[in-house]
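Next up is one chain by itself, shown in C-alpha coordinates, the form predicted on its own.
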Amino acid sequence: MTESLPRGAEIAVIGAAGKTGAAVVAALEGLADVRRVVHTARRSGDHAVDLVTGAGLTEALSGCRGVYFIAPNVHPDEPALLRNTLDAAASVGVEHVVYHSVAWPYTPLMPHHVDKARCEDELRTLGGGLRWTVLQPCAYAENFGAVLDGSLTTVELPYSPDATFSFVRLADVAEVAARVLSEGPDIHHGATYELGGPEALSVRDLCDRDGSPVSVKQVSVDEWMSRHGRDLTDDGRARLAAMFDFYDRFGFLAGNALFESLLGRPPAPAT
(Lines of atoms letter the chains of each structure in order from A and count residues from 1; the text may use other names and numbers.)
(Lines give C-alpha, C1' and ligand atoms only; values in the text may rest on other atoms or scores of the structure.)
Protein backbone atom coordinates (compact mmCIF):
# COMPACT_ATOMS: atom_id res chain seq x y z
CA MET A 1 0.00 0.00 0.00
CA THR A 2 1.29 3.47 -0.89
CA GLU A 3 2.36 5.53 2.10
CA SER A 4 1.32 9.15 2.00
CA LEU A 5 3.62 12.11 2.44
CA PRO A 6 3.29 14.09 5.66
CA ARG A 7 0.43 16.57 5.54
CA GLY A 8 1.71 19.90 4.34
CA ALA A 9 4.35 18.32 2.09
CA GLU A 10 2.63 19.66 -0.99
CA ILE A 11 2.80 18.29 -4.50
CA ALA A 12 2.51 20.83 -7.32
CA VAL A 13 0.74 19.53 -10.43
CA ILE A 14 1.66 21.72 -13.39
CA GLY A 15 -1.07 21.50 -16.01
CA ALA A 16 -3.71 20.65 -13.41
CA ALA A 17 -6.55 21.97 -15.56
CA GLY A 18 -5.93 19.47 -18.37
CA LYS A 19 -7.31 15.95 -18.48
CA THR A 20 -4.05 14.32 -17.38
CA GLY A 21 -3.28 16.89 -14.70
CA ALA A 22 -6.82 16.65 -13.33
CA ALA A 23 -6.54 12.86 -13.16
CA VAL A 24 -3.25 13.13 -11.25
CA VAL A 25 -4.79 15.62 -8.83
CA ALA A 26 -7.66 13.21 -8.20
CA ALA A 27 -5.31 10.25 -7.74
CA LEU A 28 -3.28 12.17 -5.14
CA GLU A 29 -6.34 12.78 -2.96
CA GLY A 30 -5.63 11.44 0.51
CA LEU A 31 -1.94 10.97 -0.23
CA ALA A 32 -0.71 14.56 -0.23
CA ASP A 33 -1.84 18.15 -0.27
CA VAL A 34 -1.99 19.22 -3.90
CA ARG A 35 -1.18 22.61 -5.35
CA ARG A 36 -2.88 23.15 -8.71
CA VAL A 37 -0.59 25.05 -11.09
CA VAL A 38 -2.31 26.21 -14.27
CA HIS A 39 -1.79 28.48 -17.24
CA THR A 40 -5.02 30.38 -16.59
CA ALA A 41 -6.62 30.35 -13.14
CA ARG A 42 -10.09 28.81 -13.32
CA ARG A 43 -11.01 28.40 -9.70
CA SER A 44 -10.09 29.68 -6.26
CA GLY A 45 -6.73 28.41 -5.10
CA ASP A 46 -5.24 27.85 -8.55
CA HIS A 47 -1.70 29.12 -9.01
CA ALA A 48 -1.50 30.75 -12.45
CA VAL A 49 1.92 30.77 -14.13
CA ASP A 50 3.45 31.58 -17.49
CA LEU A 51 5.57 28.59 -18.45
CA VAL A 52 7.01 30.43 -21.46
CA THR A 53 8.51 33.28 -19.42
CA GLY A 54 8.66 31.45 -16.07
CA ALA A 55 6.58 34.16 -14.41
CA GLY A 56 4.91 32.92 -11.25
CA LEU A 57 6.71 29.57 -11.13
CA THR A 58 8.94 30.31 -8.13
CA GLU A 59 5.97 31.41 -6.04
CA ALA A 60 3.83 28.50 -7.25
CA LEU A 61 6.45 25.88 -6.34
CA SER A 62 7.70 27.40 -3.10
CA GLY A 63 7.16 25.01 -0.20
CA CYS A 64 6.46 22.03 -2.46
CA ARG A 65 8.30 18.79 -2.03
CA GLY A 66 7.41 17.32 -5.41
CA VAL A 67 6.34 18.56 -8.84
CA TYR A 68 4.46 16.83 -11.63
CA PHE A 69 5.06 18.44 -15.02
CA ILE A 70 3.01 17.91 -18.16
CA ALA A 71 3.38 20.41 -20.99
CA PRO A 72 0.63 21.74 -23.25
CA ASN A 73 -0.02 19.38 -26.14
CA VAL A 74 2.38 19.72 -29.13
CA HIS A 75 3.95 22.88 -27.74
CA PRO A 76 6.58 24.34 -30.12
CA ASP A 77 9.32 24.43 -27.45
CA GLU A 78 8.56 22.05 -24.60
CA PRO A 79 12.22 21.89 -23.44
CA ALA A 80 12.16 25.63 -22.71
CA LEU A 81 9.05 25.21 -20.56
CA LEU A 82 10.68 22.41 -18.61
CA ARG A 83 13.92 24.39 -18.15
CA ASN A 84 11.97 27.25 -16.61
CA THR A 85 10.24 24.79 -14.28
CA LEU A 86 13.48 23.08 -13.29
CA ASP A 87 15.16 26.43 -12.55
CA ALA A 88 12.27 27.50 -10.33
CA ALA A 89 12.04 24.11 -8.63
CA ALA A 90 15.76 24.04 -7.84
CA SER A 91 15.68 27.59 -6.50
CA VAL A 92 13.00 26.81 -3.89
CA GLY A 93 14.30 23.40 -2.78
CA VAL A 94 11.88 21.02 -4.51
CA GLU A 95 13.10 17.46 -3.95
CA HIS A 96 11.51 15.54 -6.82
CA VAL A 97 10.27 16.29 -10.35
CA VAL A 98 8.12 13.75 -12.17
CA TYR A 99 8.11 14.46 -15.89
CA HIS A 100 5.27 13.32 -18.15
CA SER A 101 7.00 12.18 -21.32
CA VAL A 102 5.73 9.66 -23.87
CA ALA A 103 6.52 6.13 -25.03
CA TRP A 104 9.09 6.09 -27.85
CA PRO A 105 10.35 9.62 -27.09
CA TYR A 106 13.32 9.54 -29.45
CA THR A 107 11.40 9.07 -32.69
CA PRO A 108 12.76 11.53 -35.29
CA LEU A 109 9.70 11.13 -37.50
CA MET A 110 7.61 12.66 -34.69
CA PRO A 111 9.13 16.05 -33.75
CA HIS A 112 7.07 16.55 -30.61
CA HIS A 113 8.26 13.15 -29.34
CA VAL A 114 11.84 14.25 -29.94
CA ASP A 115 11.19 17.35 -27.84
CA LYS A 116 10.22 15.04 -24.99
CA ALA A 117 13.46 13.10 -25.49
CA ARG A 118 15.31 16.43 -25.18
CA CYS A 119 13.38 17.13 -21.98
CA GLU A 120 14.41 13.77 -20.56
CA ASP A 121 18.03 14.60 -21.37
CA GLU A 122 17.71 17.97 -19.63
CA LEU A 123 16.38 16.29 -16.50
CA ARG A 124 19.45 14.09 -16.39
CA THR A 125 22.05 16.70 -17.30
CA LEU A 126 20.71 20.16 -16.47
CA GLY A 127 18.35 19.46 -13.59
CA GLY A 128 20.29 21.52 -11.08
CA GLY A 129 20.70 18.60 -8.70
CA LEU A 130 16.98 17.81 -8.64
CA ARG A 131 15.95 14.20 -8.33
CA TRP A 132 13.60 13.03 -11.05
CA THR A 133 11.40 10.31 -12.49
CA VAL A 134 10.10 9.96 -16.06
CA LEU A 135 6.74 8.48 -17.04
CA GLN A 136 6.33 7.32 -20.65
CA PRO A 137 2.66 6.54 -21.31
CA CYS A 138 1.26 5.22 -24.57
CA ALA A 139 -1.91 6.60 -26.19
CA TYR A 140 -4.93 6.91 -23.89
CA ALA A 141 -7.99 4.75 -24.45
CA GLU A 142 -9.93 7.87 -23.43
CA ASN A 143 -8.94 9.50 -26.70
CA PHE A 144 -11.82 7.39 -28.02
CA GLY A 145 -14.03 7.81 -24.98
CA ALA A 146 -17.06 8.69 -27.12
CA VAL A 147 -16.74 5.28 -28.76
CA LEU A 148 -16.31 3.50 -25.46
CA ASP A 149 -19.37 5.14 -23.87
CA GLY A 150 -21.55 4.56 -26.94
CA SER A 151 -22.20 8.23 -27.72
CA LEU A 152 -20.43 8.20 -31.10
CA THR A 153 -21.43 6.16 -34.14
CA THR A 154 -18.83 7.39 -36.65
CA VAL A 155 -15.07 7.75 -36.22
CA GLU A 156 -12.89 9.58 -38.73
CA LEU A 157 -9.18 8.87 -38.54
CA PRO A 158 -6.25 10.54 -40.33
CA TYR A 159 -4.37 7.22 -40.22
CA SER A 160 -5.16 3.55 -40.80
CA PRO A 161 -7.97 2.16 -38.62
CA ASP A 162 -5.88 -1.03 -38.43
CA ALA A 163 -2.74 0.58 -36.96
CA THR A 164 -2.12 -0.99 -33.54
CA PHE A 165 -1.69 0.76 -30.21
CA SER A 166 -1.11 -0.27 -26.60
CA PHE A 167 -4.00 1.87 -25.38
CA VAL A 168 -3.60 2.66 -21.69
CA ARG A 169 -6.21 3.95 -19.27
CA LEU A 170 -5.68 7.50 -18.02
CA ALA A 171 -6.66 6.47 -14.49
CA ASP A 172 -3.86 3.89 -14.47
CA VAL A 173 -1.28 6.48 -15.57
CA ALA A 174 -2.55 8.87 -12.90
CA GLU A 175 -2.37 6.16 -10.23
CA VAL A 176 1.25 5.46 -11.14
CA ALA A 177 2.01 9.18 -10.99
CA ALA A 178 0.40 9.50 -7.57
CA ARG A 179 2.35 6.54 -6.25
CA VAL A 180 5.66 7.85 -7.57
CA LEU A 181 5.00 11.33 -6.20
CA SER A 182 3.84 10.14 -2.78
CA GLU A 183 6.62 7.57 -2.32
CA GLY A 184 9.16 10.11 -3.47
CA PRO A 185 12.67 10.19 -4.88
CA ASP A 186 14.26 7.84 -2.35
CA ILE A 187 12.47 5.05 -4.23
CA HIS A 188 11.93 6.46 -7.73
CA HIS A 189 14.84 8.80 -8.51
CA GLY A 190 16.48 7.99 -11.84
CA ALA A 191 13.69 5.69 -13.00
CA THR A 192 11.97 5.77 -16.38
CA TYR A 193 8.64 3.92 -16.47
CA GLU A 194 7.08 2.92 -19.80
CA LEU A 195 3.32 2.60 -19.41
CA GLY A 196 1.43 0.70 -22.09
CA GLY A 197 -1.90 -1.08 -22.00
CA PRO A 198 -2.33 -4.86 -21.79
CA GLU A 199 -2.71 -5.64 -25.51
CA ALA A 200 -2.21 -4.34 -29.03
CA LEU A 201 -5.47 -2.99 -30.42
CA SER A 202 -6.46 -0.93 -33.43
CA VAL A 203 -9.18 1.69 -33.42
CA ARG A 204 -11.21 -0.74 -35.50
CA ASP A 205 -10.79 -3.29 -32.69
CA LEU A 206 -12.03 -0.73 -30.15
CA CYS A 207 -15.09 -0.03 -32.24
CA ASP A 208 -15.83 -3.72 -32.82
CA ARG A 209 -15.52 -4.52 -29.12
CA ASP A 210 -17.93 -1.77 -28.17
CA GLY A 211 -20.79 -3.94 -29.44
CA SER A 212 -22.65 -1.06 -31.07
CA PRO A 213 -22.62 -0.09 -34.77
CA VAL A 214 -19.64 2.24 -35.07
CA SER A 215 -18.40 3.18 -38.52
CA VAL A 216 -14.65 3.75 -38.90
CA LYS A 217 -13.40 5.77 -41.84
CA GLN A 218 -9.92 6.91 -42.82
CA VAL A 219 -9.76 10.47 -44.16
CA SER A 220 -6.86 12.56 -45.38
CA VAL A 221 -4.85 14.54 -42.85
CA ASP A 222 -5.97 17.77 -44.54
CA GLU A 223 -9.62 16.78 -44.24
CA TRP A 224 -9.20 15.85 -40.59
CA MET A 225 -7.41 19.12 -39.86
CA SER A 226 -10.15 21.13 -41.55
CA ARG A 227 -12.63 19.78 -39.01
CA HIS A 228 -10.56 19.20 -35.89
CA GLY A 229 -7.39 21.29 -36.17
CA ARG A 230 -8.66 24.76 -36.98
CA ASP A 231 -7.55 26.18 -33.62
CA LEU A 232 -4.01 24.83 -33.92
CA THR A 233 -0.99 26.83 -34.99
CA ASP A 234 0.78 25.91 -38.21
CA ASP A 235 3.50 24.29 -36.11
CA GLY A 236 0.95 22.32 -34.13
CA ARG A 237 -0.73 21.05 -37.29
CA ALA A 238 2.64 20.04 -38.73
CA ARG A 239 3.54 18.12 -35.58
CA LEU A 240 0.23 16.28 -35.51
CA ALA A 241 0.45 15.52 -39.25
CA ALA A 242 3.87 13.94 -38.70
CA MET A 243 2.46 11.87 -35.83
CA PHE A 244 -0.48 10.67 -37.93
CA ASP A 245 1.86 9.63 -40.74
CA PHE A 246 3.96 7.69 -38.24
CA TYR A 247 0.89 5.97 -36.78
CA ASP A 248 -0.23 5.04 -40.28
CA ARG A 249 3.09 3.34 -41.01
CA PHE A 250 4.15 1.90 -37.66
CA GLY A 251 1.39 2.06 -35.05
CA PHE A 252 2.36 2.90 -31.48
CA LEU A 253 3.04 0.17 -28.93
CA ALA A 254 4.50 0.15 -25.42
CA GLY A 255 5.24 -2.38 -22.68
CA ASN A 256 3.00 -2.95 -19.67
CA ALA A 257 5.09 -5.06 -17.30
CA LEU A 258 5.94 -2.16 -14.98
CA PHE A 259 2.34 -1.84 -13.81
CA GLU A 260 2.74 -5.08 -11.84
CA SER A 261 5.73 -3.80 -9.90
CA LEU A 262 4.35 -0.29 -9.41
CA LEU A 263 0.70 -1.03 -8.64
CA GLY A 264 0.67 -4.75 -7.90
CA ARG A 265 -1.75 -5.43 -10.73
CA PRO A 266 -1.84 -5.43 -14.53
CA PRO A 267 -3.13 -2.37 -16.39
CA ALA A 268 -6.85 -2.15 -17.03
CA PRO A 269 -8.07 -3.20 -20.50
CA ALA A 270 -8.95 -0.46 -22.96
CA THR A 271 -12.54 -1.69 -23.25
Ligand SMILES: NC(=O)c1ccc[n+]([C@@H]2O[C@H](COP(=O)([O-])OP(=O)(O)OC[C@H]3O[C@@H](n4cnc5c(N)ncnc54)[C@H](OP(=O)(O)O)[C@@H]3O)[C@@H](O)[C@H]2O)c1
Second form
Amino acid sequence: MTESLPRGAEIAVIGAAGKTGAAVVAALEGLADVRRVVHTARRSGDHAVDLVTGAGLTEALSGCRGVYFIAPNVHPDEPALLRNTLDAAASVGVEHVVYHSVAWPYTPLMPHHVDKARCEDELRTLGGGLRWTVLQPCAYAENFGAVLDGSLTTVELPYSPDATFSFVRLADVAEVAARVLSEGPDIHHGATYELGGPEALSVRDLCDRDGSPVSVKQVSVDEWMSRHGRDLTDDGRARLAAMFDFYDRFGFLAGNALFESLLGRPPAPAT
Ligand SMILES: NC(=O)c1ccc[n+]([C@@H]2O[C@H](COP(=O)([O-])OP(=O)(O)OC[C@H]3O[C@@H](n4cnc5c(N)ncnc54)[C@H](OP(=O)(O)O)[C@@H]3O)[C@@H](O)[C@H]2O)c1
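Since the structure above is the form predicted on its own, I would like to see how the form predicted in complex with the ligand looks, so please show that one next.
Below, the chain from earlier opens the complete complex, with every other chain and molecule after it.
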Protein backbone atom coordinates (compact mmCIF):
# COMPACT_ATOMS: atom_id res chain seq x y z
CA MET A 1 0.00 0.00 0.00
CA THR A 2 1.55 3.34 -1.05
CA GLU A 3 1.31 6.17 1.49
CA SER A 4 0.52 9.68 0.26
CA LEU A 5 2.95 12.46 1.07
CA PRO A 6 1.90 15.19 3.49
CA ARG A 7 0.04 18.04 1.75
CA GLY A 8 2.29 20.66 0.24
CA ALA A 9 5.28 18.33 -0.14
CA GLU A 10 5.64 18.60 -3.88
CA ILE A 11 7.41 16.20 -6.19
CA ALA A 12 9.16 17.72 -9.21
CA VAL A 13 9.20 15.56 -12.34
CA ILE A 14 12.00 16.71 -14.65
CA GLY A 15 11.19 15.79 -18.24
CA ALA A 16 7.47 15.83 -17.39
CA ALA A 17 6.38 16.55 -20.98
CA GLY A 18 8.19 13.53 -22.42
CA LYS A 19 7.00 9.97 -22.89
CA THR A 20 8.41 8.73 -19.58
CA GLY A 21 7.63 11.92 -17.68
CA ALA A 22 3.97 11.93 -18.68
CA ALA A 23 3.60 8.38 -17.35
CA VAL A 24 5.28 9.27 -14.05
CA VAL A 25 3.11 12.39 -13.63
CA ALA A 26 -0.01 10.27 -14.25
CA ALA A 27 1.11 7.62 -11.75
CA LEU A 28 1.69 10.25 -9.06
CA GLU A 29 -1.85 11.55 -9.32
CA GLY A 30 -3.57 11.23 -5.95
CA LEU A 31 -0.30 10.38 -4.21
CA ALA A 32 1.49 13.73 -4.24
CA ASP A 33 1.30 17.28 -5.55
CA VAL A 34 3.31 17.23 -8.76
CA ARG A 35 5.37 20.02 -10.28
CA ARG A 36 5.90 19.59 -14.02
CA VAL A 37 9.45 20.61 -14.92
CA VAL A 38 9.83 20.90 -18.69
CA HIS A 39 12.05 22.42 -21.34
CA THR A 40 9.26 24.24 -23.16
CA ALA A 41 6.33 25.39 -20.99
CA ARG A 42 3.02 24.30 -22.51
CA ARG A 43 0.56 24.52 -19.63
CA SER A 44 -0.01 26.99 -16.83
CA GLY A 45 2.01 25.89 -13.82
CA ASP A 46 4.77 24.33 -15.95
CA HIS A 47 8.27 25.23 -14.73
CA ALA A 48 10.58 25.73 -17.72
CA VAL A 49 14.26 24.90 -17.21
CA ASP A 50 17.31 24.30 -19.33
CA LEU A 51 19.15 21.31 -17.94
CA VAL A 52 22.21 22.18 -20.07
CA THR A 53 22.78 25.64 -18.58
CA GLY A 54 20.94 25.01 -15.31
CA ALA A 55 18.70 28.04 -15.98
CA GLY A 56 15.47 27.93 -13.97
CA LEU A 57 16.37 24.83 -11.97
CA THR A 58 16.70 26.42 -8.53
CA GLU A 59 13.30 28.08 -8.84
CA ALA A 60 11.74 24.96 -10.29
CA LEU A 61 12.89 22.75 -7.42
CA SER A 62 12.39 25.21 -4.59
CA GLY A 63 9.85 23.86 -2.04
CA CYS A 64 10.01 20.32 -3.41
CA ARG A 65 10.72 17.35 -1.21
CA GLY A 66 11.47 14.92 -4.03
CA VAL A 67 12.73 15.12 -7.61
CA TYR A 68 12.40 12.57 -10.40
CA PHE A 69 15.17 13.14 -12.95
CA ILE A 70 14.60 12.01 -16.54
CA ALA A 71 17.26 13.02 -19.06
CA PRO A 72 16.59 13.69 -22.74
CA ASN A 73 17.32 10.67 -24.96
CA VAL A 74 20.95 10.08 -26.08
CA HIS A 75 22.16 13.44 -24.77
CA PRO A 76 25.90 14.08 -25.36
CA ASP A 77 26.56 14.84 -21.67
CA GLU A 78 23.89 13.46 -19.33
CA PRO A 79 26.15 13.61 -16.23
CA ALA A 80 26.47 17.39 -16.65
CA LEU A 81 22.66 17.70 -16.74
CA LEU A 82 22.32 15.64 -13.58
CA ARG A 83 25.09 17.64 -11.85
CA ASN A 84 23.26 20.91 -12.57
CA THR A 85 20.11 19.37 -11.12
CA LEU A 86 21.85 18.03 -8.01
CA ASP A 87 23.48 21.42 -7.34
CA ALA A 88 20.11 23.14 -7.57
CA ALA A 89 18.36 20.43 -5.51
CA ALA A 90 20.96 20.61 -2.74
CA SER A 91 20.80 24.42 -2.66
CA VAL A 92 17.04 24.41 -1.96
CA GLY A 93 16.97 21.49 0.51
CA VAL A 94 15.41 18.74 -1.64
CA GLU A 95 15.52 15.49 0.37
CA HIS A 96 15.31 12.81 -2.30
CA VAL A 97 16.41 12.54 -5.95
CA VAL A 98 15.21 9.52 -7.91
CA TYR A 99 17.23 8.97 -11.07
CA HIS A 100 15.71 7.34 -14.16
CA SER A 101 18.63 5.23 -15.38
CA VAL A 102 18.55 2.11 -17.52
CA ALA A 103 19.21 -1.61 -17.07
CA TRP A 104 22.84 -2.60 -17.77
CA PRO A 105 24.16 0.95 -17.34
CA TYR A 106 27.86 0.02 -17.37
CA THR A 107 28.01 -1.30 -20.92
CA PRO A 108 31.11 0.18 -22.59
CA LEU A 109 29.81 -0.68 -26.08
CA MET A 110 26.87 1.69 -25.48
CA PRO A 111 28.16 5.18 -24.61
CA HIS A 112 24.75 6.51 -23.57
CA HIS A 113 24.42 3.64 -21.09
CA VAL A 114 27.88 4.42 -19.70
CA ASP A 115 26.77 8.03 -19.19
CA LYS A 116 23.94 6.70 -17.05
CA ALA A 117 26.48 4.60 -15.08
CA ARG A 118 28.42 7.82 -14.52
CA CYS A 119 25.23 9.50 -13.32
CA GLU A 120 24.62 6.68 -10.87
CA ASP A 121 28.17 7.16 -9.58
CA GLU A 122 27.55 10.91 -9.15
CA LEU A 123 24.62 10.08 -6.88
CA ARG A 124 26.43 7.43 -4.85
CA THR A 125 29.45 9.65 -4.22
CA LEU A 126 27.51 12.85 -3.62
CA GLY A 127 27.69 13.13 0.15
CA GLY A 128 25.80 15.91 1.94
CA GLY A 129 22.16 15.59 2.92
CA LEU A 130 20.70 14.67 -0.44
CA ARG A 131 19.42 11.11 -0.52
CA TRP A 132 18.84 9.11 -3.72
CA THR A 133 17.36 6.08 -5.44
CA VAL A 134 18.06 4.67 -8.91
CA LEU A 135 15.55 2.95 -11.20
CA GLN A 136 16.96 0.85 -14.04
CA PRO A 137 14.19 -0.01 -16.53
CA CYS A 138 14.75 -2.28 -19.50
CA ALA A 139 13.43 -1.31 -22.97
CA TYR A 140 9.83 -0.09 -23.04
CA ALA A 141 7.27 -2.19 -24.93
CA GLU A 142 5.82 1.21 -25.94
CA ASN A 143 8.85 1.75 -28.21
CA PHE A 144 6.83 -0.60 -30.43
CA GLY A 145 3.46 0.96 -29.65
CA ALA A 146 2.47 1.06 -33.32
CA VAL A 147 3.18 -2.68 -33.58
CA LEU A 148 1.21 -3.43 -30.42
CA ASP A 149 -1.84 -1.39 -31.43
CA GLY A 150 -1.77 -2.73 -34.98
CA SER A 151 -1.40 0.69 -36.66
CA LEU A 152 1.74 -0.50 -38.51
CA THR A 153 1.81 -3.36 -40.97
CA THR A 154 5.61 -3.46 -41.38
CA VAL A 155 8.29 -2.53 -38.86
CA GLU A 156 11.85 -1.73 -39.97
CA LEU A 157 14.49 -2.77 -37.51
CA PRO A 158 18.22 -1.90 -37.59
CA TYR A 159 19.14 -5.06 -35.64
CA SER A 160 18.15 -8.70 -35.55
CA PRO A 161 14.39 -9.25 -35.15
CA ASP A 162 15.33 -12.27 -33.04
CA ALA A 163 17.39 -10.38 -30.43
CA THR A 164 15.62 -10.72 -27.08
CA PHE A 165 14.55 -8.02 -24.61
CA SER A 166 12.85 -8.00 -21.20
CA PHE A 167 10.33 -5.43 -22.43
CA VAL A 168 8.60 -3.46 -19.66
CA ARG A 169 5.35 -1.53 -19.74
CA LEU A 170 5.90 2.16 -19.12
CA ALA A 171 2.87 2.37 -16.80
CA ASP A 172 4.48 -0.26 -14.54
CA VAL A 173 7.78 1.62 -14.45
CA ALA A 174 5.87 4.81 -13.61
CA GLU A 175 3.95 3.00 -10.85
CA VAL A 176 7.24 2.00 -9.22
CA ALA A 177 8.58 5.54 -9.62
CA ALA A 178 5.46 6.91 -7.92
CA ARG A 179 5.79 4.42 -5.08
CA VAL A 180 9.45 5.25 -4.50
CA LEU A 181 8.82 9.00 -4.64
CA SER A 182 5.78 8.75 -2.35
CA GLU A 183 7.41 6.54 0.24
CA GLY A 184 10.55 8.65 0.08
CA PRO A 185 14.17 8.29 1.13
CA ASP A 186 13.58 6.78 4.58
CA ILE A 187 12.64 3.59 2.75
CA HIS A 188 14.41 3.88 -0.61
CA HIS A 189 17.67 5.83 -0.04
CA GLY A 190 20.68 3.98 -1.44
CA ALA A 191 18.62 1.48 -3.44
CA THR A 192 19.08 0.57 -7.12
CA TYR A 193 16.11 -1.25 -8.63
CA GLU A 194 16.45 -3.17 -11.88
CA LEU A 195 13.09 -3.31 -13.67
CA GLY A 196 12.76 -6.02 -16.30
CA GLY A 197 9.56 -7.37 -17.84
CA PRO A 198 8.15 -10.86 -17.24
CA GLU A 199 9.63 -12.66 -20.27
CA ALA A 200 12.40 -12.44 -22.86
CA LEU A 201 10.81 -11.50 -26.17
CA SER A 202 12.12 -10.51 -29.56
CA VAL A 203 10.58 -7.87 -31.80
CA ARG A 204 9.52 -10.75 -34.04
CA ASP A 205 7.61 -12.19 -31.03
CA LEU A 206 5.87 -8.82 -30.55
CA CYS A 207 4.92 -8.77 -34.22
CA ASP A 208 3.67 -12.38 -34.16
CA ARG A 209 1.53 -12.06 -31.05
CA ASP A 210 -2.19 -12.74 -31.43
CA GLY A 211 -1.69 -13.57 -35.09
CA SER A 212 -1.26 -9.87 -35.89
CA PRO A 213 -0.20 -9.31 -39.49
CA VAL A 214 2.80 -7.06 -38.68
CA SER A 215 5.84 -8.06 -40.70
CA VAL A 216 9.33 -7.22 -39.53
CA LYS A 217 12.12 -6.27 -41.88
CA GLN A 218 15.76 -5.91 -40.86
CA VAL A 219 17.48 -2.93 -42.51
CA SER A 220 21.00 -1.55 -42.20
CA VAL A 221 21.65 1.08 -39.54
CA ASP A 222 22.43 3.62 -42.31
CA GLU A 223 19.13 2.88 -44.04
CA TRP A 224 17.24 3.22 -40.76
CA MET A 225 19.00 6.50 -39.92
CA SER A 226 18.24 7.94 -43.35
CA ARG A 227 14.53 7.51 -42.65
CA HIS A 228 14.18 7.81 -38.87
CA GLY A 229 17.31 9.62 -37.63
CA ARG A 230 17.25 12.81 -39.67
CA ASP A 231 16.53 15.07 -36.66
CA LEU A 232 19.36 13.64 -34.59
CA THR A 233 22.78 15.21 -34.12
CA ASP A 234 25.84 13.28 -35.36
CA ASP A 235 26.56 12.38 -31.74
CA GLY A 236 22.99 11.16 -31.21
CA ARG A 237 23.18 9.04 -34.38
CA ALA A 238 26.48 7.51 -33.24
CA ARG A 239 25.06 6.66 -29.82
CA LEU A 240 21.96 5.05 -31.29
CA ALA A 241 24.03 3.14 -33.87
CA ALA A 242 26.17 1.72 -31.05
CA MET A 243 23.02 0.67 -29.21
CA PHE A 244 21.58 -1.05 -32.30
CA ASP A 245 24.84 -2.93 -32.83
CA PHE A 246 24.81 -4.05 -29.20
CA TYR A 247 21.18 -5.18 -29.40
CA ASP A 248 22.00 -7.11 -32.56
CA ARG A 249 24.79 -9.03 -30.84
CA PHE A 250 23.57 -9.41 -27.27
CA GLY A 251 19.93 -8.38 -26.91
CA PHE A 252 18.97 -6.52 -23.73
CA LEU A 253 17.60 -8.38 -20.70
CA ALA A 254 16.86 -7.56 -17.06
CA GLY A 255 15.47 -9.30 -14.00
CA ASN A 256 11.88 -8.92 -12.85
CA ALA A 257 11.94 -10.17 -9.22
CA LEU A 258 12.46 -6.72 -7.73
CA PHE A 259 9.94 -5.24 -10.13
CA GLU A 260 7.28 -7.71 -8.97
CA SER A 261 8.08 -7.00 -5.35
CA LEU A 262 7.83 -3.22 -5.84
CA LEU A 263 4.57 -3.48 -7.79
CA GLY A 264 3.05 -6.02 -5.41
CA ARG A 265 2.07 -8.06 -8.51
CA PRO A 266 3.86 -9.40 -11.58
CA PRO A 267 4.82 -6.77 -14.16
CA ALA A 268 2.42 -6.66 -17.10
CA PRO A 269 3.31 -8.64 -20.22
CA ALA A 270 4.63 -6.65 -23.17
CA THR A 271 1.64 -7.47 -25.34
N1 LIG B 1 12.79 4.16 -24.42
C2 LIG B 1 13.23 3.20 -23.60
O3 LIG B 1 12.99 2.00 -23.83
C4 LIG B 1 14.00 3.60 -22.37
C5 LIG B 1 14.35 2.59 -21.44
C6 LIG B 1 15.07 2.95 -20.30
C7 LIG B 1 15.44 4.28 -20.10
N8 LIG B 1 15.09 5.24 -21.02
C9 LIG B 1 15.52 6.62 -20.79
O10 LIG B 1 14.37 7.42 -20.53
C11 LIG B 1 14.74 8.79 -20.75
C12 LIG B 1 13.57 9.55 -21.35
O13 LIG B 1 13.13 8.96 -22.53
P14 LIG B 1 11.77 9.49 -23.21
O15 LIG B 1 11.57 8.66 -24.43
O16 LIG B 1 10.69 9.62 -22.20
O17 LIG B 1 12.24 10.95 -23.68
P18 LIG B 1 11.42 12.10 -24.35
O19 LIG B 1 9.99 11.71 -24.59
O20 LIG B 1 12.23 12.59 -25.51
O21 LIG B 1 11.41 13.22 -23.20
C22 LIG B 1 12.58 13.87 -22.85
C23 LIG B 1 12.22 15.27 -22.34
O24 LIG B 1 13.46 15.96 -22.14
C25 LIG B 1 13.17 17.32 -22.22
N26 LIG B 1 14.39 18.08 -22.57
C27 LIG B 1 15.10 18.03 -23.73
N28 LIG B 1 16.13 18.90 -23.66
C29 LIG B 1 16.04 19.52 -22.46
C30 LIG B 1 16.79 20.53 -21.82
N31 LIG B 1 17.89 21.09 -22.39
N32 LIG B 1 16.40 20.94 -20.60
C33 LIG B 1 15.31 20.41 -20.00
N34 LIG B 1 14.58 19.44 -20.54
C35 LIG B 1 14.93 19.00 -21.78
C36 LIG B 1 12.11 17.47 -23.29
O37 LIG B 1 11.27 18.50 -22.80
P38 LIG B 1 10.23 19.34 -23.71
O39 LIG B 1 9.26 18.32 -24.24
O40 LIG B 1 9.63 20.29 -22.77
O41 LIG B 1 11.04 19.95 -24.83
C42 LIG B 1 11.42 16.10 -23.34
O43 LIG B 1 10.06 16.17 -22.95
C44 LIG B 1 16.02 8.78 -21.61
O45 LIG B 1 17.10 9.22 -20.81
C46 LIG B 1 16.18 7.30 -21.98
O47 LIG B 1 17.54 6.93 -22.11
C48 LIG B 1 14.37 4.92 -22.13
